[in-house]
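Take a look at this single chain in structure tokens; it is the form predicted on its own.
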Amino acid sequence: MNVLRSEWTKLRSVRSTWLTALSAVVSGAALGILGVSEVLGGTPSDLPTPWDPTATSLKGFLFAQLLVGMLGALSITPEYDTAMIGTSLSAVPSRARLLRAKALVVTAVGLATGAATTLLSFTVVQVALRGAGLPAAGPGDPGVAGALVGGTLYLTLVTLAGMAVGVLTRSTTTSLAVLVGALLLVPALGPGLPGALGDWFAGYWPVTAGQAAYTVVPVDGALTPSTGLAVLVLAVDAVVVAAYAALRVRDV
């Protein structure tokens, strides 16, 4: 508990933690509205098929996921930048205990940020759709609550992955570069590769697979929400294990 309190104090006392979390919430909602702006002036017959108002409302995750990933990375990289990691390891010699406590705190902050981002994005977009007379979703509709939980878990897992990337890179700027590549570039460019390799990136790249967690209307060729979330969980677990191995074996 002392280690947990210490990690919570370190994270909450840094202004960048709250600025990054707030930016994720606001940008998720703003980009969600922007994503549906082109259909707000149309009629139901103009909507794309299949129409999934829940998943559509979470289009702002495209940028919010990068911010929550950096939120996770910033839980550790400043300690390397300032050489305070040596002090942390002197106070807590067990690297497993230190990383476990940091992961728990980061997960809790990521969960709160993910829930706020998901709920605000969903709410503002559904209000806009209803105001335009377009089909919208409600929390009580079949599958919607599960999708909102899936969206929250998706962002939470990305936050935890960001922490692991921070441990592996030991650099804020390098962490940002890695997260941009993993969250934005590979999902955009990977499916364009020829043959089975492109098909794998289109369906099984962990970030792409995890995005199925907040869909309600099935998409041909896409993973089910539970399978997609499981793929992302396994990938994040692997990155966290790699981060622990790196923290254990290399010099600070």
Contents of the next structure:
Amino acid sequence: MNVLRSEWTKLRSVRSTWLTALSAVVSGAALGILGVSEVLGGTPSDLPTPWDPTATSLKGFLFAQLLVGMLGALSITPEYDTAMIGTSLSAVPSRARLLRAKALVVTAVGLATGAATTLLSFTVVQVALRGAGLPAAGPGDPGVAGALVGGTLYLTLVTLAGMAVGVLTRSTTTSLAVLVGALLLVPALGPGLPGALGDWFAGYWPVTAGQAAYTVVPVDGALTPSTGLAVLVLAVDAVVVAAYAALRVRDV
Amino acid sequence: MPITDPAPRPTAGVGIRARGLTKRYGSTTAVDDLTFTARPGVITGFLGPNGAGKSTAIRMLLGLARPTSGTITIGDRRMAELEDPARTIGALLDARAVHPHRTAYAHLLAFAQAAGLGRRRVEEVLELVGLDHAATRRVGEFSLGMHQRLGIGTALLGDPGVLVLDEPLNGLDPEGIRWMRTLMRDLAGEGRTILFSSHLMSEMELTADDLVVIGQGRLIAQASLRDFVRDNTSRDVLVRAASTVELARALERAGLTVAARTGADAETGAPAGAGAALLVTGADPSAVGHVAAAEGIALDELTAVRESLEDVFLRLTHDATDYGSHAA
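Can you switch from the form predicted on its own and show the form predicted in complex with its partner chain instead?
Below, the chain from earlier opens the complete complex, with every other chain and molecule after it.
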């Protein structure tokens, strides 16, 4: 409990935490609107098929996920960048206690940011679609509430993964590079690889798999929402365990 | 030193003990079979040239680096075995190692909370280190002196019985150095164990009670400052008289060693018309004076020549340093 309070103080007392969280929420919604701007002027027959207004409204995750990932990374990398980690581990020598507290605080902030990003993106895009006379989704429609929870959990998991990447890389800039690679480049380029490898990246690359969590209308060849989320959970677990192992074994 | 918790410190009377401490990085040996102790109630100076392995040893004490072999313990417990680390040991590693955008208050609060302490202790410590007026300022705006004060405040949060300070006087102005010295002296006076490192002998002369001197990771000497001075500084006497030949003979008869004869010269600042000078090694001025008096020789000058501690340190660590003439 003490270490939890300490980690919360560390996270809340730097402006970058709030700026990053706010940027995630705003950019998620703004990019969501930008994503549908093209169809807003058209008729329902111009819409792509199948039409999934829920998943479409969360297209802004493409950028927001990078910000929440950095939010997680920034919970630890400045400690390495400034060498404050030495003081932190002198005050709390147990790596398990320190990392558990950090992970809990980061998860809580990730959950709040993820929920805000998901709900705001969903709301503004559905309002815009409805205003344009296009088919929109309501929170009471079948599968929509589940997709919104899925979207929130997706961003929360990315935040936690960002923390683990921060521990592993011990550097803000390297964390950014790793997150851009894992969240943007691999999902974009991986499916283009030849044969089974490409298929694997298209379906099972954990980030891509996790994005199934916020679909309402099934996409051909993609995992179901719950399977996709499970793949992401397993992958994030693995990265967190690797981070803990590194923290334990490594000289600071 | 205000103490929030009137209960006795669990670690009062506990020292630091290194036994065969060794750390290798690949083929480089940073710390080599180091054995020493730091006692409670005194200030132990951990002295060595830059790169001698002081920081590596301290990092092993704090559990931040794993010894290749050997141990370094607080009492007989390793850092990871401490039940209440913040109340047992406080450390100042690198005063600049703080998040520049955090306020001093938030920085201290985070570490206070980790130790189960509250805002009151933060306010006490801010006052103790003289940062109460700067509590809400971002640490990035701090001067080096203020960073050092914040660092020592962080180390003191849990009111620990053992304090480890890595180069705490580095970059401080004279006022800051005096403040830090007085604080260390007060803390040691309360029965705490203070281990502080420096690469400057001159800092040790005025601050340390005990010395642990290392070079290239190896122990060169562990002794009280007084014994270290006595055992390692040569005691020579410069004596000047009109008839140095007669005096030299008399001194040698008395069993003293005359090392050198110099002419009267401007360099030594000898008064005009004074005689030549003799350098008598390993002797007290009084012994030389007594010999001269017994022989009825009038002396023009009788001066004790002491090697400075800085010189001693340089001589001792010279062989053990990586950097040759840049030793200090």
